[in-house]
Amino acid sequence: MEKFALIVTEKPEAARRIAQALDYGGTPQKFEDRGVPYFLALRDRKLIVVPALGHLYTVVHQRGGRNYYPVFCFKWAPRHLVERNSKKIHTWIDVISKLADGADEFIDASDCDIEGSLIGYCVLKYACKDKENTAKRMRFSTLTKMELEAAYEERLPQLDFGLIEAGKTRHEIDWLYGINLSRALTLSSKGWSGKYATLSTGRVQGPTLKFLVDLEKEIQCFISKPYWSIKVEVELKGSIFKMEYERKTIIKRTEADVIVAACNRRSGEITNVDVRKFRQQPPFPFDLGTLQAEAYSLFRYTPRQTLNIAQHLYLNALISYPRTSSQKLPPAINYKAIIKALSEDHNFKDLTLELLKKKNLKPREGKKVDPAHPAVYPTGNLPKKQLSRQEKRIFDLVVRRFMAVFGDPAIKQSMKVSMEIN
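For the form predicted alone, could you give the structure of just this one chain?
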């Protein structure tokens, strides 16, 4: 039987896109084994592209009972051995292992961040029987055909072992914290009450609970104090303007009433007009945090909602990988080509034409760098099918922020007017 290269991806949709991009005809064959999809693409050789299902492996207790601590003996094992409702994982691993038996080359094409690198490593090490040291790595930030082809042709000779070690360390520390502190709490509770009740905590859970307790104490101990603020409508040359009293808060109601009575329906005199001009620089490109903050500010989408929507746009090759902390846009992404492609959408045409008039396209970048990915940016691909209302909003937000970083500084003017009455 002819050997092939096995390409491991993180999710089924990514596997489909990668197979479609790498197949010379753009029409890879889809197969399914017990519900697990995989794709056959023909390029310089046969390529089998198979997805994982997120994390297939996790950290487990190696041996011993549950009624003691500290615990330091652990190992990595398939998730279905320790987690309920994970039976599908066993089938997934079995199918990948069977495919690996027919392969003579292994390529990791999972997402190029810590978690993605760890997922690919575990599949290659355990499901593919110790292929992690001989496997090659495809690195990409978008699922566009051009970038995926380049990632395959220029695949790296080894995996990202630095990121892999960081991922392993995070999972192992989470496990060590969680199991030891949870057992300490559970056993001390049983010793005090005589009754068994599982109490859990962990590296993230414990500090989060502490913040919540402190905040709740602050809320319960807060004593509200009434205050008053005074605002006025002023008529000037037939127009109405709103003004505020110079002191933002007044503690005594009687004092506020005196001020209102003294000013109501009286003529005032403008004593000072302070006009200031300042330059507002273009914004930085989106990292995940600023994208989530902007989406909440504009649309009230929770961070989780925004991430899920952005992830879907990424899998449809509309934006770059969203899980990034970078505020950098490298020239290699080809700013001009992306802007030209976006000009085909009438919603962006006027703005793109303004940018294309510039001799030099230079983005304003922030200081934050992510070794795995650049900032979030549109690929230049336009939606081929109808996007949902939420997807449209996030896609529009990413596109407009990308274009804004190439803009000129804005000249803004502020005016403060002071008026006296008596």
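Residue numbers count along the first chain shown, from 1. Predicted, not measured: the structure shown is a model, and the values here were computed from it. Rigid core: the largest C-alpha set superposing within 1.5 Å between the two forms. First, how it differs from the form predicted in complex with the DNA.
- Core-superposed comparison between these two forms: the CA of Tyr196 exceeds or equals a 2 Å shift.
- With the core held fixed between these two forms, Asp257 has its Cα displaced by at least 2 Å.
- Relative to the superposed rigid core, the position of the CA of Arg266 differs between these two forms by 2 Å or more.
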Second form
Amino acid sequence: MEKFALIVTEKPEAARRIAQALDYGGTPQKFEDRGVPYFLALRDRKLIVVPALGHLYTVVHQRGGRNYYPVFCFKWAPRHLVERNSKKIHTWIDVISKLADGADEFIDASDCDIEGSLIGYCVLKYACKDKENTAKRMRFSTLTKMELEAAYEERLPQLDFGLIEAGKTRHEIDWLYGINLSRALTLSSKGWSGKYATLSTGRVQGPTLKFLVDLEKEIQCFISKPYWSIKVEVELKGSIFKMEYERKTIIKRTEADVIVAACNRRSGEITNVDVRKFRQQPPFPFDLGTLQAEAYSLFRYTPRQTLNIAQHLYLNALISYPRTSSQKLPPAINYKAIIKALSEDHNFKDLTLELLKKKNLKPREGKKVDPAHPAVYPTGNLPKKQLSRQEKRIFDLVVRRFMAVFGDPAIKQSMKVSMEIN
DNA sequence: GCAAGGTC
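Write the structure block of the form predicted in complex with the DNA for the protein whose form predicted alone appears above.
All chains and molecules follow, beginning with the one already shown.
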């Protein structure tokens, strides 16, 4: 039978989109084997695109037994041998292995970050039987046809072993640190109280608990004290203005009463007007955290909700990969083409036309970077189907932030008026 | 049965 190239992705939706982008007719064939989807795309040669399902391999101790400590001996193994309820993983790996037998070229198309690179590596090494050193790498940060085609044509000759090493190390150190400290904690609490209780800690939950304990202690130690503040309404040329007393808090009620009595119903005199002009720079492009913060403050969406919505928009090729910590927009993404494409939407028309008048499109950028992805930006694709209310809001937010990044600084003015009464 | 972080 004719051999083919096997393209491995991190998840089913990515496999579907990659197959669609690479197939010359845009109509890849979908297959399913025991619940595992994969795709046949025809290009310069036969391509089979098969997804993983996140991590299929993980770390496990080499010898059994539960309560011994410390434990330093571990090995990598398929997840179904380690975790209960992962029969699905067993089938998944089996399907990939069978497909690998018919392939003579292997291409890693997992997400271009630490975890993704490790996922792709493990599939190639274990499920495909030691193909990690001969496999090529497709690098992309959006699932658009243009970028995927370029990523395929210009595939890198080898995997990024630096990222893979970082992924392995993250995995292994988290395991060593977490399992050992959890066991130590469990054993010492049993020694102390005589009762068994499973306790756990780790790289993330340990420090997080510490922050919570500190905050809780602060809350419990807080003693509230009453204070008074004085607000006044003044009439000036027939209009009422609200002002406040120069000292924001007054501890004693009697003292506040004296001040109020001295000012009430008297006329005053404006002693100073302080006008200040200042520039407000455009915002930074969105990293995931700031997108989540903004979505919460505007719409009260939880960070998890926002991530899910953004993930969905990404899978529909409307925005770039949202799991990024970058606040930078490299010129390679072609700002002008994106803004032009967005101008087709009447909601964005005025703002995009204004930006397109500019001689130079230069984004304001933040300091944060990400090794694998740029900041979140709209791809320029407009929704083909009606978006849900939530998707619409997040998409709109990403588009508007992207445009704002190229804007001129705002000139703002503030005014502080001081008045003396009695 | 103890971690963390992918995916669904």
